[in-house]
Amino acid sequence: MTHAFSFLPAKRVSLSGTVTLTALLLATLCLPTHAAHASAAEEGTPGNTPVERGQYLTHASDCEVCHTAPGGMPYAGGRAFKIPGMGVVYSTNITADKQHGVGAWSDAEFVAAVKQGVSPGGKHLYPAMPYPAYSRLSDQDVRDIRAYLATLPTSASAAPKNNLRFPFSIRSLMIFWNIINGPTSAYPDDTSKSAQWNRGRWLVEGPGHCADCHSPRTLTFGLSSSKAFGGNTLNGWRIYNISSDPKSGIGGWTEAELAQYLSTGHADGHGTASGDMADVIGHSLRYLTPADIQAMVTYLRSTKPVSTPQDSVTFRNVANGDASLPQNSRGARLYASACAGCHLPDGTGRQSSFASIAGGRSLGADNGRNLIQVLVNGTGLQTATGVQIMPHFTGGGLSNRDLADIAAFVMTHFTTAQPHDLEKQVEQTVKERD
């Protein structure tokens, strides 16, 4: 859930120095195998036809977000994924166009690409495509996804060429990566757990590929199993801890709050989704059934707690009313003039619940990383009633120092955070934006 958006699931195996092919092959002996048959958890997908089921699974798998460039045609590819230390990978065209898309592929070739990361001709995909997670889908699930994609408008757009540093530009290295990091396959239901829990596990770890964004990486760029769902940093954003930890994860949320957030992008007392998470909710999670959302909640609340201090925030009790805003700092005055009109002095929001920032982790977590991202880049959330937009504040008469002062005020007004070096952080974020 990148979403979605970098190198993929792994057992915790690290590479150091020169590793021989023999060693890599021996490493596979230590990896657990999984049953290849579909579990009951996979069989709850709504739909009476392959196209209907495929549409649901396409939403659940968050395909549109990753395979659509900003402002581009849906599923035509071209979205850039910046991988620190490696370079840039661009998503591919998955429309039914026969030359630049997947229209000329057979069903078997499409299944192999989605579940094994191998496209026609034996070309290995980079695991920015989350095929290790998708390996938990059945072959029929993947064929249903293709049946739905075939009903959509086609595009003749070709994705830009990847720009990867050596040796990551050598695709054949993915053979060794796969030996260590997957893909796996469907696993049987855990009979000690409820059907709801098993469905939730399948949605979270399979099509939803939540760990791909919300888990840190190992030295092999696989997912850390010991810190699963403990948060990560991608594309300049902090992807928050969603483990069951009560302070830095979602353990302190009620089931109703978490379900509201996943299905709408907002939860009272926890703020509104932004950045990549807003994309995931707007194009994926809001289309899931209430039963599937509840299944995901059940599973996520059962995960191992992982403590990450940078995600922990202590909030202040802030009074409402314009008089409650102090006027003794530039940040406070700037907030009053540029922000309070929508968000109000206490952060509860004026025009709609989506304008409420009260209780949002972005107000204080990770030295204001995501707060600054929103101020510099803005964000938008697709909802059932239209797009909820938070505009960016760069190029509108506010300097980098102004944005840093606003961020510092927000952090100290709403939370007990102690910000530092915010102007440098703003400058770096603006540079990355440009």
Given for the second form:
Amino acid sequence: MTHAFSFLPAKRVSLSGTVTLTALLLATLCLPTHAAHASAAEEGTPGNTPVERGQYLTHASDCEVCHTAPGGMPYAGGRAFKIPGMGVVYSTNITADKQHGVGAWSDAEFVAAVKQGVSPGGKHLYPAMPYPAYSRLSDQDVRDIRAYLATLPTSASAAPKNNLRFPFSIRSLMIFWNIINGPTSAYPDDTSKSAQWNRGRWLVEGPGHCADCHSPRTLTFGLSSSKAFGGNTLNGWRIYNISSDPKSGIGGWTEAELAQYLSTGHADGHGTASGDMADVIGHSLRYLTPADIQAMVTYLRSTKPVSTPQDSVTFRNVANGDASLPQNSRGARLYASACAGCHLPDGTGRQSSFASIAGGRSLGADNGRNLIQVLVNGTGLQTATGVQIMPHFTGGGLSNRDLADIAAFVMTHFTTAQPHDLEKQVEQTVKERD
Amino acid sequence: MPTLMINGQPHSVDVDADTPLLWVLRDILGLNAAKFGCGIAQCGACTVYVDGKAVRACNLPVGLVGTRAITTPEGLESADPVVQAVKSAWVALDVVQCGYCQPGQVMAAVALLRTTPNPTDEQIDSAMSGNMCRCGTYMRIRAAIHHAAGELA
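Let me have the form predicted together with its partner chain next, following on from the form predicted alone.
Full complex below, order starting with the chain above.
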């Protein structure tokens, strides 16, 4: 046991020194397996039938994005999660197919998989599945999700086998990971806070599992609580700081802007969601009720501020409606010909509000990391009125140097960022392109 | 089935919300003045106005337009002084070579002069840089815009 445990660098885990590992083990073994009492925060879930509630919760939990391969059948699994240094984990088929999906599982088995990360036969799931967050759902919530999934078409295909390096290929190691990092459980309402705040906390920390991307990880790949919502870097993208810090996080946004962003993927003066966040908006958040969006906003604005310089952007005052652009550099001329067609010289967007990049953090944050990702890979956002596409600009007429020059121009024209080594970053991003 | 307001007339069309506006204009309504060029909002040949603002119709889903007013090159009012000035400048300076991009160029030029009545070379270059011309009539376009601005002054 000690031997197996040594695979996990436990040094940085922030545990109280008085708590011994033995006590922790015992505590874990005593974790309640029955449902904790549902909190008042859960009472806001709309729907008159289990299937209706389940559909809402399936959206709120964003099951589809991870459990669908690119271009594949929804919920049939097969999306790859590359974990640096460990290997590749594939999401599973959660359609009701009896052989390859979850159709043959009992309700109790389904609940245990979603909330405790243990699937039938005692098989431990990898925490790419955010079961520590989902453990905040009630058992009834999870059964409702299952009831909804059972109404959808089934897929008789199995997800590809995981390809993990030893020792990460040993699933039972997750027993130790769980001791350190997780599953929590349903938690009581904080009676000093409003019902709206409690509902928001539950949505953000439970089904929404926002911290899974937006919080940095500890050395054991648990979620950092000291820097909660302080941002992270995943798959080459910067996942921005969404703590209440006014400079690095979302503290400078108005409530209306946050609500507009979460429910549509765009907020005037803050740009448009791209990459994985566009998927989260398109497949999950845009289905939430205005009351729930408002609850999330209320909670997010109450989090502890975390300062992260790479997420802090100072914008230059680019005059609205100014049709002129400097034509004195390659980047400026390339922006005028390749970008201004949709985004306009002042960045306010020609085609629709979704094309407005003005005020977007990606214009200056983290040495252009996400800006370059969007240029190299493109991005798409599902909206109520069709898909909004930003095409990628690789493999056409623009070279890596052209893209780097465009990024440098955008960063210095719209923000005070001082970009460096952008061409190298473009090359790296192109190389990592699937 | 969205109803679109095109050149002052309502048009009900049976298309998906995803359909690009240019497809509706050209294939369904037969308004062929806006041209298909690149299909990715890079060349400007398909320029139309939505609420007076120049947009690329090839890349604009009709679902996003809603009931806002669409103006195609067919809908440019000859009586409008800016339109008149641009058209006569285009003729006076013999701007056009093959002509394919020119509906878009004229739309962009009119939009520019409406917001910037006396543009500098730099303002013309950046406002018009989203409109490609494979014949390379750029210098004549710039001169014609100055000419039209002079007529309007």
